[in-house]
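Okay, so here's just one chain, in structure tokens, the form predicted alone.
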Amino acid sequence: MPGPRNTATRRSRGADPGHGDETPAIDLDGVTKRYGDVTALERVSLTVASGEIFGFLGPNGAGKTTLINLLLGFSRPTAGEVCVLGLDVGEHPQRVCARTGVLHERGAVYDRLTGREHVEFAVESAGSDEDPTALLSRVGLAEEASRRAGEYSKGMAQRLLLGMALAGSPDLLILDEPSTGLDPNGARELREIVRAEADRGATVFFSSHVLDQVEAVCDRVGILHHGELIAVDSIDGLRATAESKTTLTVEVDRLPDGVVEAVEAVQGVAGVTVNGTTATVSCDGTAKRDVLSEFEAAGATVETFETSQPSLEDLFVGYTTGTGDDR
């Protein structure tokens, strides 16, 4: 696979930028993290622009949790620089955390506290004067505010953790598997919240295995594999870089003898499968016209056809085929 492309412009690191300037929200430079003989991250460099929704992908064991822990100051890199919101995380972990909202994959609620008490605590910790009821309403828990969190379903607990992450209108939101336990309505509401946060100027770092969610909201994605950042680009950019194939589905009135072989011989065609009078052709985008011409030249009438590009899931599989042990 081709090496990573990082389309964001690297900017100089500031000492303590104000809101709304052009300092990157996340700036990693040659970050390596080792645990004894195990290398969890290897020379990772990444810039996430302020206000961007950035999707962070990787198979289990790729090093995603390690990188998130470095962003939050929970651990320090073996080598390289980690800057968040213009601050060196190692030197200013508390200042970074004060401006960052986090929904961690391993986050947990306290069974004996109500939903309201959880959010009140988050608001107080953020030094905010927000109305906890408004936050609970935003994540769909206003009617469940007085219930103890121990009575919540997994999806409700996830909504509560999201509401806590939103407290204080953070400059950076780190969402680690945020759609866990959410039903389709909850996932849709999550996407709406993510877009709204970006619209107000927040940066969203969105780590997820649910690739449809990432594809629906993210400006760019980064793919981490075996501790190395192997690709960074928009989804369209990843498609172009991976030289991925287009799927052309052709419905004809009949399949004349030899037409499948003729289509397979077209330059840029990778394969043809047939189901009745429907042919599915994997090909380069530039080969579509020639494919249709071959059907017509053989005497078939093309009744309908449609094309589809590979999904983010297809691209992800292509980039990460062959995963290693967990890190």
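All figures in this text were calculated on a predicted structure; none of them were measured in a lab. We call the rigid core the largest set of C-alpha positions that still match within 1.5 Å between the two forms. Numbering follows the first chain given and starts at 1. Compared with the form predicted together with the partner chain:
- Once both forms are fitted on their core, a CA shift of 2 Å or more is seen for Gly299 between the two forms.
- Core-superposed comparison between the two forms: the CA of Gly271 exceeds or equals a 2 Å shift.
- Ile68 shows a C-alpha shift below 2 Å between the two forms [criterion: core-superposed Cα displacement of 2 Å].
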Contents of the next structure:
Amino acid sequence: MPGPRNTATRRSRGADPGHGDETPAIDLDGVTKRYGDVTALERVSLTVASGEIFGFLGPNGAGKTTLINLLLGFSRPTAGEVCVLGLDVGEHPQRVCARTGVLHERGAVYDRLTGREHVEFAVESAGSDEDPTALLSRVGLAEEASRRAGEYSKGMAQRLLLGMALAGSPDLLILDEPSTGLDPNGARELREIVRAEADRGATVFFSSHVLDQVEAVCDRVGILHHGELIAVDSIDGLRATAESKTTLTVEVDRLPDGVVEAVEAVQGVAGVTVNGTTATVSCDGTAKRDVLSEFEAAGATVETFETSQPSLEDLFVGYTTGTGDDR
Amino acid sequence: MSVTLVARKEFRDAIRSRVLLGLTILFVAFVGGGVVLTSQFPAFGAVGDSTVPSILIGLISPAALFVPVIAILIGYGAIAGERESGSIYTLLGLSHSRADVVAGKIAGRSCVVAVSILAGFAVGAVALYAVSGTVRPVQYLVFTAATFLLGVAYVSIAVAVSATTGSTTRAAWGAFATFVFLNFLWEPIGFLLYFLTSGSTTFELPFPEWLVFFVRLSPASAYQVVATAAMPAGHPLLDGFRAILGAGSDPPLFLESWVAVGILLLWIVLPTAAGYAQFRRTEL
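Show the form predicted together with the partner chain, please, the one above being the form predicted alone.
After this comes the whole thing, all chains and molecules, with the earlier chain placed first.
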């Protein structure tokens, strides 16, 4: 239960943005969640360091909310271990929630209570003595504070839930699709809040189905697809991966026998497709020269060639659509 | 305290939705109107000294139906409704434990029922004084307290049913079925057992003590015993009632009136515990 002692701990953590804490904010080990025959999560292992902003990407239905429910103790894993802030969630769901601010994708407001009453409720629930007005203006709802939340637009309700999640300066913020319903301005304000919370020393776990939302703020991202964590990397690492996925389009005068096989054998080439006298080679950016000389060596004359690199968005879409057939 | 916070939120919501107001009007009409109405019928009317008990007795049977129905209407959406809308994620995300949610819901909604019952009985006391010239405060307060306990018991039952499902429709049917079972089937089941075990084909008074106790285990019957506990013998309706559900002149311990109070309290505690046990295991 959130008592005054708890608040004091939080404040001292809040005042010291240092990352000296060795305990990971989130530590998942082989987490599997099944509903009957349906596997929602398959052996997910993930560590999010204290103080990190982690982007959790995946298309709708990938299992992001299922994972978040496990992090909060709202449901229990079929197998594996879920530790949040160094605590076993199954054993201490309240202690985890008391130190965590949650904006849940399925979370709703109470239609008949005002915005201010919501925030007051959150502040009191966190055992904090913050000024509700300050929180309301942080999320841009100061003007609408005395209106009933039932009259709020989707975006305003989302802001209200964000304001409630911030109450009590939590050590961990779990934001599940927080940009839903926000206009571009609101999305920018959200990013500013996320950065400010991270500067304070909080860990932010930011889930989204849109790469744009997390690209700008996150240190690292994980990509979830069909319940499996298929990539965990820094944004820079993802960029490097994108560069490595170069597509080389080569126009030749003719395609001698065996040239396709020869090009496929080149180090760094992932695949070759042919259409008439046009060959499309997917390869590492560094393999470009080797590919071209292989065409020449086989007796073909390269008339034109073109290289293209996927954007991060292409990469994300590729991750989450291309591998769908594997299952 | 977390329970208090949840309870306060529930109460505030009842004020906003005008549920509290509507319910208060309903209870004022029920108790006040009931007092005036029953005093008009000769069977209930002024019979010398027993005016007050006879009017109150006239109210008991309707109250044993009316109060549960109202309490179920107040309680059935408590948790299923929050799961349906999604606000349960907000509530649990604010670190309220599931125990606090169940207890806070029951406490908050019981307060709503309590306030309206108290308002109703306050007006009823005035009406009673107006038609009979006296109130008999002990009898009246015992009657009021019993009605309050019955209301809280059914709020607990309804919230417990609400804790078992994520659909308010199912919660409503479940709570209604529980009400029908307890109010209309419990007693016949007791009599069925009586006929089966005694081989008798007619009612033979007095009933065996186990049967009286069994019937008293239902909240509505326990309520009737408690509500009339402070009333003296000598009124034909009350004596008739006691001949069936009563315990005779020298009752065994388990047929004392205070045991019936315990039964009502158990109907508050046990559903609360069962609702929590169910909700604790629920995966959201």
